[in-house]
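In structure tokens, one chain follows: the form predicted alone.
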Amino acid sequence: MISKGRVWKFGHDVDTDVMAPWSSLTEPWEERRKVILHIRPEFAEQARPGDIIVAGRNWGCGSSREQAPENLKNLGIGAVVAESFGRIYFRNSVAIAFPNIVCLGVHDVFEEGDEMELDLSTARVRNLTCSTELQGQSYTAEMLNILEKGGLLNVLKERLLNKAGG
């Protein structure tokens, strides 16, 4: 599970309210996507599928709003690599199969626009622009399984089918 993408760099304590403002939750996707990470007004318009977000400490702090990682995934963001994550945001991300890796030092090693290679199975993070490599915190085998199967609901459906003999 290797991803490559262009890096968008954000700071510390970016909360779920700027990833999915409450006022946008009932809007159609084309309106909702315009306000994703509105602290960087150009982000939603210029983000390309496979781009990777690098962030500081506490990415996804704040509310338990599951639309926060869902909006990033729907926008086509390939992953978020941060110094740390808000606990509920991280769990919501795994549940919807949106990769997020904890990697100490990542905020200092990457600049906006650098190219990243990310190996989700080993949590190896490489800056292809300046040939630097970091080791992130690996997912557990169960979390990797959820990512590979496309989310927690798919894993649960598979288990129920297996249990029912189908």
Given for the second form:
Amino acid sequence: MISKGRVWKFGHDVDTDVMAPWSSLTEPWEERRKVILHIRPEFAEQARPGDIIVAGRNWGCGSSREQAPENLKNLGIGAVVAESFGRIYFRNSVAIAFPNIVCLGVHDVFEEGDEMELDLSTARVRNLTCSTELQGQSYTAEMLNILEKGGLLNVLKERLLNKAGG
Amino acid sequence: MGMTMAEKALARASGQGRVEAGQYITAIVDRMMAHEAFAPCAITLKRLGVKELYDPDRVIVILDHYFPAPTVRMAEGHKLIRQAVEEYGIKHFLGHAGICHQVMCEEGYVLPGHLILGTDSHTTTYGAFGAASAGIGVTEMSYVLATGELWMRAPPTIRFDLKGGPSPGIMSKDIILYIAGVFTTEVAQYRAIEFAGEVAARMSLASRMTLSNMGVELGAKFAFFEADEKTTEYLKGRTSEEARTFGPDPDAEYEAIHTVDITGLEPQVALPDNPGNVEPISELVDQPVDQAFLGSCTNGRLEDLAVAAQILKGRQVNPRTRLLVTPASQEVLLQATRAGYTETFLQAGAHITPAGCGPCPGGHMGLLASNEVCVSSTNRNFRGRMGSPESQVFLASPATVAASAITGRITDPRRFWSETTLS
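Output the structure of the form predicted together with its partner chain; the preceding block shows the form predicted alone.
The next block holds the full complex; its first chain is the one shown before.
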């Protein structure tokens, strides 16, 4: 599971409300996408599929709204690599199979526009622009399983099928 | 070695004698609470062909974020929820009782030592009753509703020993804002909190709920108080189940123990855009406000309304400022009415809204226009939280909100009121 992409850089304490403002939650996607991470108004328009977000501490602090990671996933963002994450956001990301990796030092090692190569199964983070490598925190086997199956609902589906079959 | 409250609760929930911090477990959930997020859960479960929930009696559905429905779309959402509640045989449906966290506690659904998951990040509130309670998203809730269980990592615990005081004019909100300011909004990330010490012991359950509620603002998964006699006394008559006292083992292991001395503490204010961006009120430079909001799952309880009414009695809301008062539940509104507080608010020129989440997440009523400023008794001041991305929210205690409504600028409540409310 290797992904490669161009880096967008954000700071600390970027919260779920700016990833998915409440007033946008019930809007259709075309409206909703315009305000994703509105603290950088150009982001939603210019982000390309495969781009990777590098952030500081506490990325995704705040609400349980799943639209926060879902918006980024729908926008085509390949992964978020941050110094640390808000825990509900992190769990939600696993549940919807959107890769998020904890990696100490990542905020110092990447500049906006650098190229990153990320191995999700080992949590190796490489800056291809300046040839630096960092070791992030690997997912547990259970989390990797959920990610590889494409999310917790697929795990549930499988479980229901087994139950029905057994 | 003994266990913390988190370890004990998760050992029970996973059917093991012992659980240690860092351990991954599969836990059976005692109660599953969903607000309007029950709609996407129900749609998902039906799509997957789930005909029966794991145990409908463990499920509580409450409408609060959009009640009464502000749009036809929301009304359709509520209708869908009512139908699904019927189809899945959910008896604990409280469609119009108030904010989920307040109602969960009032109805006796929160028991010490239980594991409770909810579709709202402020589910940590139930830690005030000694419950291990946390917020999850709709995908995980769908999974829990169908299977009754979820993977979890037992968190390490940090303890805040609260001592000192009493400090006149200080509310529990000032204490949690002070902690967020000093220790940052990450101090409890991936961890559980235990609030302890003499101040915790003498706090009312309502005051404890304020701290547990904002535990998630410190990053916490659970935010406990020990369930003592005050807790079991509150639950008497509210539940048919046995409510026992619940606390950590005396030799439990903590990752850190912080002592917080509240002696001489001033009222605290969190400046935009982070709940940890806190200053004592005397440091705050003259700050006009367009709106003052008293309500939410943090501070919309009877004791909050009582303090605000005491300050507002015989005074007027500043004509440049609008004061919104939202009781946390119908029960709170009824009690506030009996106590004469609603009349005090109306005479002062405040607007009373139905019980619910209202302006707090910027969802329903009282939204802010660009460049407007709100002083609010809520839990979050993220950018654009209560409306326009160009608006600003300052967090403060109900006393500070009431005092600010009178002057039209953020004001030290001790100017109007000097009695101690920490009980």
